[in-house]
Amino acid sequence: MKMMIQTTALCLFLLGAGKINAEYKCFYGNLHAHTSYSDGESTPDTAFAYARDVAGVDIQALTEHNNGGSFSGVSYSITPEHYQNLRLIADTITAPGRFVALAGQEVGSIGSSGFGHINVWEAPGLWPYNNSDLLGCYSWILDQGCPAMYCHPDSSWNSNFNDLYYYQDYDRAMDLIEIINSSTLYEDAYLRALERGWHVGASANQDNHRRDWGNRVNSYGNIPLTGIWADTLTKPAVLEALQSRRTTAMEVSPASDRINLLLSVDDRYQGEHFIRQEGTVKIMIQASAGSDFASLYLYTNGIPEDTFKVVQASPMVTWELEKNIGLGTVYYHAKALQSDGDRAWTSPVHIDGVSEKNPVVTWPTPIKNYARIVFTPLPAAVSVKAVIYDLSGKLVKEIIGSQPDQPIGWNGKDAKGRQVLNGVYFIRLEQKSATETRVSLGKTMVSR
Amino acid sequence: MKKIIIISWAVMLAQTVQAQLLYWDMPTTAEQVVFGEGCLLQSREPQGLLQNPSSLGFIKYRTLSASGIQWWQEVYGGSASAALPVRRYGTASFSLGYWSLGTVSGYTEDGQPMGTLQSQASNLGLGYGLVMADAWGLGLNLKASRLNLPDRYDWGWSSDIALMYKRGLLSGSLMVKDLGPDYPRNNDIRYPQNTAYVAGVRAEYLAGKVSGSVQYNIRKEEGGYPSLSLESYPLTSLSLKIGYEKIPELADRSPLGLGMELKKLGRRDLSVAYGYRSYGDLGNIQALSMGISF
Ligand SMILES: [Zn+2]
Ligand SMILES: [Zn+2]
């Protein structure tokens, strides 16, 4: 069977240059850099102009330290005035279709009591730093409603985000994780974060502290960049793409040899998370760049189960394969290796496999604190709502799903925010499409 | 001093009360299904009488009753109770209840199946009722329940106090229902019981061929609601029952309950009652009760 898949894949192997066929276009960004507003050099306007005109990137973020830190008695933490100024400059220099400048902050500390560094872009406010309060930081990010990323997640450093411990309540706080930051590879941390349960996407950045915003060459001789898949080059589209984790991490050399690596599972792109009935999924990996690819890898739950060796060197490759998914969560991500050693990683696609037998269930059951309500999706559904009842039929809580085919989170609390008592609970799930309303019932248990 | 009393009274009222599920309040009998809380006043079937201890004292015969209920979503309940007149001193009651909450599929956090989980609840009730001056009924109920989960259990207890005045075809009752400590007793997550204050009157017409009651139930948090109940006898041994009760937080429960009863069957005064109520998309509930007096 595997041989057959390989053969089909070879038949689809394409030669020649051209654009990857998708509704999104890949824009290249550097999402982590500093100026003298914290511990870097020069000023934001110079940095943005350099990234745009010299490095030729589409998106540049300035993420100044915001942690109250100081060096030799001099604070390098960004001031509120400077942050307002940075936001103003970023908005002024952003030109739709040409360049997007992001104002960011790098919060937290890598000191002995710090949880690590987290980049947050375009937050309305500055984090009131408490460098040991990781959960407080997650909750602040959720309040700000802006994208965020784990920076240089080095497990040998102190807390490293409580060893990337997964808190379901804060799942939506974190969007990306750095696989490369200037010189170090953090692929292990990426796999670990996914294994822990985080829904985070791939990013590679330069963490510039000198005047090389957008084209800093790392110790491997490559330039780290994040490919951001958006329909247009505007600030809202870029922020949406970051929060949707529609990204590719890459390190390239020369600067012009940028990589497009797009993963789709059943026509859903990297970063997406959806529920699907168990069965066969169609996976497509499309890679294109200025130089040849050597091999592509498909990782299943963090393990490179499938490999595609590019026999005839080509700068554009399409690999199609089928995989069987069963009950439970599975996630796929792709990795590409070029003949010249350049690498790229996609964000994962998360799929929650459900069975038609149990149309509405909670993961986990029994519920201790937080659970996901998972259900058999109605085709072409536009909305989903879960209503939770106790045994007596009392309406405990009504939750509207954020996406019609994504699990619905429940924190085990009633409409007034009180933890519900132990017992059996019922879920009435209502899915609506343009033509149909489907009601399904499920039963779960809370025990704590 | 007065201020302090007013403030503490306001604090008491403002205290958040979770309308938590108290298993002893889950209906198991046909009349509870039909009348809802209205059965506290309206009910005449032996087991229904036990719900309101102030009417216990008026039972002059030993009675036994048993009920089974089909709940929605593969949940089943049952109960059995006995009332025993203690000469001159009143009437005592004893009841046992059981709920099978069915099976639930177990899953890990990432959706791997983990077999099936089962849970049950069991209830115990003790009551005592007195009649004074042939008109005043006074009663007390003690109730306890235990919920069994795969790896733990929760338990709690409560009480009801009731007063009834009965004159001819008229009766009136006041009741404090679910008075007890936080529930459950053995869990850090516990809440004050949602004590209800119930008042109502019941009247019979046409020599008992038609009876009806109006009752009002007041609770701290969710506010009050009325219960209206009606029973009529088109035949001597057949009665039809209808209850109206709209409890705000039971959004899917039909306000109407329907039922019927065959009474005075055989020499032992056997009765068989049936009750039905819809819970919309969640399903329907129906109960069958049997009683015997001797
Ligand atoms: Zn840093
Ligand atoms: Zn940095």
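Computed from a predicted model, the values in this text were never measured in an experiment. Numbering follows the first chain given and starts at 1. What we label the rigid core is the largest C-alpha set whose atoms superpose within 1.5 Å from one form to the other. What changes on going to the form predicted on its own:
- Core-superposed comparison between these two forms: CA of G353 displaced by less than 2 Å.
- A displacement of less than 2 angstroms separates the C-alpha positions of A55 between these two forms, with the rigid core held in common.
- Remark: the rigid domain rotation between these two forms, smaller part against larger, is 27°, computed from C-alpha superpositions.
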Given for the second form:
Amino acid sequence: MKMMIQTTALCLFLLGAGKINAEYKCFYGNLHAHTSYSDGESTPDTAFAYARDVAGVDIQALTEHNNGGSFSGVSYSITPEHYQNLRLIADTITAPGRFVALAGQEVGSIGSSGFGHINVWEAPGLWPYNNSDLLGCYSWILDQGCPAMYCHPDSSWNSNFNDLYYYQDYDRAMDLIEIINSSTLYEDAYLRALERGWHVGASANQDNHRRDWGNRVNSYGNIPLTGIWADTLTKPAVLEALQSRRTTAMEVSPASDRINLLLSVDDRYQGEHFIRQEGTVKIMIQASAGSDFASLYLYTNGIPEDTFKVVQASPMVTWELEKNIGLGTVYYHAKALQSDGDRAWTSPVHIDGVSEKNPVVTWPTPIKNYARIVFTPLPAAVSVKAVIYDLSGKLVKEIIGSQPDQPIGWNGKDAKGRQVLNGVYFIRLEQKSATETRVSLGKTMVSR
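Switching conditions: you have the form predicted in complex with the partner chain, so give me the form predicted on its own.
Here we give the lone chain, stripped of any partners or molecules.
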């Protein structure tokens, strides 16, 4: 089943002064940093105050190492007492509308038996670490209900999370991935994570270990920052935005520059995942900053298929285009290039396409190891269930959807956890709202 994508219209508008019209505002943060509570300098109160008053960022996270080990006699692990004190300091210094301080921890290991480093923000306690247990880490993150991020995902030094292997059961555990960490670019890992199946958003951070929280200049003369699109500058709103992947990764120079880069598809913002009927979608990319833009790019399934070269450089650009989508899954993300060479990336928008003739489909088809059961959502649905049968009509498995408007995952196994045989299977999709029950039928094939 191949996704058919076609550009059908393209236009560009260069706008004058003003700000992007959206229900969210972009706040700027540094989500990866350390103090003497693990292997950095100074103390959390000093770090938060510096980020707020000197660096001028809206959000600063301190993600102290919680993964054991030491280097040059410095411990990598924050103590439980220090972590609870960090949480207290972060809550105390947070001022709604002015500044948000996040307490975090960096778990995992980049040693020979480790899986990499993951940042987790605002968990109530420390991870009881086992640096070789990636799946256990994913499970713990899900239990905490807190946002998490892949840090410096580099396969050359064993920080690649089992080569970013996609585990459907843990998809909701991971929210962001670093495209930039200090002076290193990890754009290839971002694209690979999306290609593997992860629904992760874009982030860029400084990984501070010195007294430069929020305004660390990397070796290229840029400052990495994460734009976080939230309705208010409050801790709950910021955490919700991180878990919704409503983010933009950027590098800025001069230090005062800030990039607003927002992607919407049918008025659904970056980070969203939705189902819709096949047909035309309207895409809008809005960019504004203190410096001029040279180019905008739209990536389709990880490939930069559409490019707009800004003929007359402008600090504010809006690009609108339309795409035709068919059955299956497609994802879009945008990238901006400024005239001075600075770059920014949005998180993706994921779309699952269905049709009236095929109201229930799986992606991929045929199924090898796992698939998403995709369907036309019932408005105001409160529950959804997929019942799978084999060709003889025998019940194979019932799966309750975790969200009534999102695809249902199936790992190709029956109710007893055994892999099903190759062949055709029928799907009975049951959706319920307060006033209606809808039953839709579909079929798929398993071929390993």
